[in-house]
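Only one chain is given next, in structure tokens, and it is the form predicted on its own.
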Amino acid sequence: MNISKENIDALNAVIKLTVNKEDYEQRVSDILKDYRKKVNMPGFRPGKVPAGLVKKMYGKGVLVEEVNKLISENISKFITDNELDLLGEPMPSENQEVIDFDTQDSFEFSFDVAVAPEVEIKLTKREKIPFYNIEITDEMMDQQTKSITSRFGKSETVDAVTETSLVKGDFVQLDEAGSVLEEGIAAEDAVLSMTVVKTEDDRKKLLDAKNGDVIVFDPKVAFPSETEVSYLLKITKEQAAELCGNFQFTIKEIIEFNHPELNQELFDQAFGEGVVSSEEEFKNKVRENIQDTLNQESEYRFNLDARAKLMKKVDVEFPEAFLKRWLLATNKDNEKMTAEQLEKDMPHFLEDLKWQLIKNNLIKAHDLKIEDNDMLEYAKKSARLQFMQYGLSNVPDEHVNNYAVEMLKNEEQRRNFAEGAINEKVMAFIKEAVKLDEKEVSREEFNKLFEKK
């Protein structure tokens, strides 16, 4: 088999290969022999169908399949052996001559390929990239404390409505005269939260009310959204949009959520037995949790700023015509991927591709590698985040580790964790290579950074 690469320009090339009879003849023959042993045909005993008849029936299909396998195997080997850095995958050339498998015994194939442009990134301490440290405020401490303690609080029935009560009762629609509307809307056991009542007048009506009291108000005025109204009255959003007028609300139960006291029982529930043993240690742990979250946000912002900085240092051209053709071909089953949509998405795609080339250069130039342990640590972080979403912040390390190991057994998740781990290594390298311009900012100032973008 002959295989070679011809450069069209700096970014485009053609891989040509010739598949000769001696390349595929033995493979095809062996498969047809195997077919002959297995094929069932009326008039012939198993394994006794004439070889010529088997070849006539299956020969062309086997030939095409084996030639395609040879093409795939040899192109992959050629790319690897020659260390070709390509974008996308080889595509049958638009100038490919028609192949006739019935009359030819040697076949010439041409595949268009896109060559990745060369990118080189040099970083020194002369490069300054901002790193924002977000200030921890008393309000953050209070919110985080409530978030932690609310997981271990208790709901209790109380005698009168307060500013924070959940109030259960029955709604009945009234007519203009204030009487119960026949065949009007009625909702039993609706639960309203005092924290979302919008108007001061309606809040005053409800405050200090007791079981059995009947309160009259307009839900569309009292509550902030049609979604809330539809939920309370158990009607559709469309019905809520057209709704007007008063309802009577008969109170059946008043529920108050009580946060637990800051004591050893709570400390053990929140952080594990014996980890925290005083209010001061509890506050330090709360601050530590907040700091961990803020550090993640700071790192995310640094990633954006580092990417923008490095992207400005690189000016590259891409083989856009090939990439568009390749993207359309590989997404042909995606109805949303039209030529028009691709034109709109192409700038974003090229930006991502440019960033990938920059990362690849840093990985190769500085021998950045990930080991199994790197993926495990990344998987453990992912596991902890999942647990925290369910309010589980003190899951034992052993359980986190076992969960991460199980996730890594899934091939797709393993690839995602590998990608995440190498991205972290790239960013860690950039962080060490440049000068960090550290800035102390408030939460409001930090959020405004994203508004500017």
The other form holds:
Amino acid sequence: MNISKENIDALNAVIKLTVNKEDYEQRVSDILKDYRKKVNMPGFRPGKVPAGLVKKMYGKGVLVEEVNKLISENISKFITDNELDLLGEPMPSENQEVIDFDTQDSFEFSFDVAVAPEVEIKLTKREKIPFYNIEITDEMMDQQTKSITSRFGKSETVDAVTETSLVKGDFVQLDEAGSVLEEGIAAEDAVLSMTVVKTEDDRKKLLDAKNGDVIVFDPKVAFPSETEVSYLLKITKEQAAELCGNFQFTIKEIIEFNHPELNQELFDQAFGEGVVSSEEEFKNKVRENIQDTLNQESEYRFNLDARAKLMKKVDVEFPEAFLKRWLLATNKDNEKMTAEQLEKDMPHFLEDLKWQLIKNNLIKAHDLKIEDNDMLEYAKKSARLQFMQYGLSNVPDEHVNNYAVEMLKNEEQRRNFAEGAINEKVMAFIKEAVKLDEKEVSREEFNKLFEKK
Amino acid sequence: MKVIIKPIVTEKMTEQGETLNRYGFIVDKRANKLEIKKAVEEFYNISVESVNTMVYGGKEKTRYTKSGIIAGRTNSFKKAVVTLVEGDKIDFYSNI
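The form predicted in complex with the partner chain, contrasted with the form predicted on its own above:
Every chain and every other molecule in the complex is listed next, the one we just looked at coming first.
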């Protein structure tokens, strides 16, 4: 067994290895012996098949397999022994000689490898990365309060129509003279919302109307779009487009949505019993909620900025040709992955790779590690986020914990979480290492930051 | 005179081939050890260390059938067990 590395240039190298007969002979014969005991061949009792015959039938396959195993074992050993930092995986060289397993005794293989370029990053307090704090406006407070309270609001039937009511009733089409059109369009139990009524006149007509009142108006004038009309009258859009003339609307029910009062009952419902006991505390809690979400956004922005900054600091070259080949080979089964597609994605991929290198460098240089605990924390966080998406903001800790543990059992999820956790660590580290340029911005200004990109 | 008539392919001989490097042949009765050695060496292109021979006598065989008794005698033959020089091998299955 001979293994050696030849550098082509700074980024490309060839690993050459020769496999001799002594290297594989023992292993192959051991396996064949094992085969002999198991193989079932007509004409022979099991275990009595002549060795020569077994070798003839399975020898080549076993040999190829063993040689392959030997190669991968030795290459990975070589890489770890020499502490080579590689990009991608070793690929069989393009000018590899064809190997004839029948006649040759020793085989020579050569593999192309791409050496990861050296990246060095020094973070000092002299670097400035902006960190945007978003101001919380009263408007945001109001909105958040409303969205919390509206979850616990109730619908009630009331006597008279107001600006925000939902009105339920029957539509009947009228002719030009104002009497009911026979075989005209009629829709029962249509629900219209006062907030969509467009024209002032019609709104006045409806306002303060009582149960049982009959109101005449033209829906095409009163409502903004044909979709609305077709939905109300239960007809198709095309029919709605051709529609004209007045309709008679008989009110059957008026529904009003009530925002609940800010009282102890609501506090308990919204944040769990006993957590909030006064309006002041409620407001603080709401502010906290907003702060949380805004913090996440600020953090995200910081991530982007930090990444951009670090990427600019480092300039590396990649063995593109090799990486292209490697990507094509690994995505062979993926039909979408064509040469043109690759050409397009390449800059993107290189960016990611560069970032990956920077990250690895930071991790290595500063000994950042993730432990199971970190992973669990991260899983818990993302579990909580998931619950939040479903509107469950008060899931008990125990529940989240169970869910997180469950998620960690999945191999793929686990890897994702590990990735996420290490990312967080790196970001936290960067945040420590550089000087934060904290800025107060309003929501709009913050959003504009993203548009520029 | 054709010395080697046929190789003996049995479990017993296969076993011996693998462990002791010995192979069995049925040979012409008139051939002596030297002739057998030469014939095997030439045919399989290997070198022979030693040859042991034995002559099996034919057996009386009788069978009772509807149309009376059939009586006969199996052939007598000479068997040679050839030990090869270490490292050499004969592959009886090479042409399947």
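Note that the rigid core is defined as the largest set of C-alphas that superpose within 1.5 Å between two forms. Positions refer to the first chain, counted from 1. Bear in mind that the values here come from a model prediction, so they are computed numbers and not experimental data.
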Please say whether, between these two forms, the C-alpha of R325 moves by 2 Å or more once the core is aligned.
no
If we fit on the core, is the Cα of I215 displaced 2 Å or more between these two forms?
yes
I want to check M311: does it shift between these two forms by 2 Å or more at the Cα, with the core superposed?
no
Let me know the CA shift of E253 between these two forms in Å, rounded to one decimal, core fitted.
6.7
